[in-house]
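Given next, in structure tokens, is a single chain: the form predicted on its own.
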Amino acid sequence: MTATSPRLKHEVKDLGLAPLGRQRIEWAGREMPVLRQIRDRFATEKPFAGLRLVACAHVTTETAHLAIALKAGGADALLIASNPLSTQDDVAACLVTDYEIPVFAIKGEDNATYNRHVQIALDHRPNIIIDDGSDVVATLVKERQNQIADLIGTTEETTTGIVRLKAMFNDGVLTFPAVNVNDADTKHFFDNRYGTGQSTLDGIIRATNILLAGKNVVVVGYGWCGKGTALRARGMGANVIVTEIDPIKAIEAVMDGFRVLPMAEAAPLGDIFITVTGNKHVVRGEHFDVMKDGAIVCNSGHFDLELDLKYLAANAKEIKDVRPFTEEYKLTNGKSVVVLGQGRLINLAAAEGHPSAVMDMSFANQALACEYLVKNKGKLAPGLHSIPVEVDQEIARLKLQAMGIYIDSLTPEQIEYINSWQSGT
């Protein structure tokens, strides 16, 4: 670590918060042994030497370790926030002060500031973009076509961002490679399920201090994030209702023991609503209108558009803060709806996001996806690419090793058997 240069450009809340950020980053590092091993190798091999890298991500203690690993690998890295409420200001300050990484992120920044930071990120003329939600990539495609020639590729680890990249590809504007980190097994099986499940409920409890046992919790969407959230809510004694549009996922929810209803039927029953779909307005005006008085609504998907907050604001006779990150909308029908974290990611708005142990694997994927892009520069076709299976398995192996867990290997006889069609019963 070095003292910050006064010439280092940045926009953070207060550099004086750096000592607290340093302490918290070091604590998170105890639970991130896989990324630490990758960082040590990067420091020796310098795979990103001479390359400019931009990361648009939640500025948390775990993201700090990813940024530090990329800089150790030689990257000229710059970090901006991917969500106005997800920045941890002390972490941002520490990255500037102690690691000389330019950071443009302030918790609570408005949309104009966020958009300005996206432009600052593109002014860095990145060769690699790490994007949460694909805002930087979308802005590049719409406004900075002349910079695409500089780009080796991008990585994306949110469901929302993958949906946007697929749409870009279908429209013929994704003219460079993008690595789908979100679908790596060591990402979505663990980050989405265990990370989102625990951190979402953590955010709800910190914001409200309510008892979940006995409450009707409506989980909107039963992807990996929804599965984890539903599982953890049930574990705390909640009565969980799932809403879905996918018949296969709906059957899975039923067979996992959850009640499945259309949103129109779930809306009058729920005490707490949690959206995890990656889509727009999954909770709308007709749902708000029939909710119980005092129903709590929150979102754990990437963007706040999952909730139709404009409808709520237009139909509220009063909006007031009742607790930090907790707003009560008193509606004209006489009832109230409580919105947590302004409809943004509740696990990061009111809590600290996913536990470090699970982000260790997610950010190992991000780091190795960037290396994969560099190693295959000019060889990958435009469009989405999966993390190679061998990379996924290596991350899992390293995680098990760090946990002191060992597994079996196939015997030569077993290898011969599974590769032969002639042996049978």
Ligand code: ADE
The other form holds:
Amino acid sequence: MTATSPRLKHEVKDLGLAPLGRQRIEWAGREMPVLRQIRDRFATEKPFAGLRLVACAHVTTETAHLAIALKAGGADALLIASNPLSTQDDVAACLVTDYEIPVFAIKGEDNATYNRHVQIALDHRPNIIIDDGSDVVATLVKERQNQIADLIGTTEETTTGIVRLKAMFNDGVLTFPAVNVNDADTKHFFDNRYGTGQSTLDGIIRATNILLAGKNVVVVGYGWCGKGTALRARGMGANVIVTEIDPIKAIEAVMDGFRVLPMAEAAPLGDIFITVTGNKHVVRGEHFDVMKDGAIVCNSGHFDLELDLKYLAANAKEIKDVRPFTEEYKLTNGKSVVVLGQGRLINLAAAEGHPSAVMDMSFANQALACEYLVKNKGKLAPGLHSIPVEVDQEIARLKLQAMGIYIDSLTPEQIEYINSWQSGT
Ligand code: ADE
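Having seen the form predicted on its own, please provide the structure of the form predicted together with ligand ADE.
What follows is the whole complex; the chain from before opens it.
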């Protein structure tokens, strides 16, 4: 059901869920001290006064804190979901009722609704776009060229979105600045690695309640997300096999102590397959055909195309819901394959996404990237820009401070030493 209010435009599941959302947002806030400090500064400095901002993000308790910080900074902010299955409906309701932030996001919305929400976001005529996967920016470029003049710039959260922005730049259509939040060290070292690692296993466990110890877990892709997933699966006692197409990442996986195999050899061995590549059909017909009966497959990459689910559907006698977010495909070859979360991000579909403590740094980067765009309005060249290293370092310093951890600093003698080339052996 879609609730409506005459005061504030929105599309959320049920405004009655707001009290639960508020409780959960407050709980997440305990683990987000860096973003809290930024929000407090924004509330006095108002860097976004008079600016319209669209955030396309997973609508979670952590995203709520980002939206609240941006609004505190004076932004006329509107939030839409960056994935049809990742919205926390109670959070969406609370942002509308308690914080007066228009939200267009319903867990389980179909693709047509998702695309309509992207259009609603662009109807807001944003000066700043925070994107996660680049759907809003791609739609702006394809369909709303006349609105590009309104745009100060965009920020991008995730690896998949950065890949798309690079392709747009190479095609000559990225004609505005885009800040690469994903590549900040305080983002991908922690969010992609420890966030994806923990929340992916959390999603698998919530969906299936299976024991991981002793299982053969095949991690498909050894980027930052794959590294975290493999590390945590091993920590739970699984025998982890990694598949890769990049020779350097494959060596890393080997030297991190994992068995590395081509997918064709891993397919008959795995009990659980987790895709984290950002690419299409990395698990496909030839692999499904040789899997064990009852093998579990899921995806933790941004889009739902890593598993070739069309092949599975075409070769299934029956598709049965066996638990929430868990479907069994009974295949014509007599075996079953179990698909979690419809092949969408399992950590957000069946669990709550990355824990707040890592999103604290990711969203501190987002908030400061927006401020950077505004402070440098008209000065940044079209194309991708890194988060300034001082910003990255400051976020790390604030996080350490909040964790009560102190570190050393260089002595004057050491500073002199590392800045000179004169003394050697
Ligand atoms: N991406 C992964 N986990 C997330 C979370 N908890 N909130 C927002 N975006 C996310």
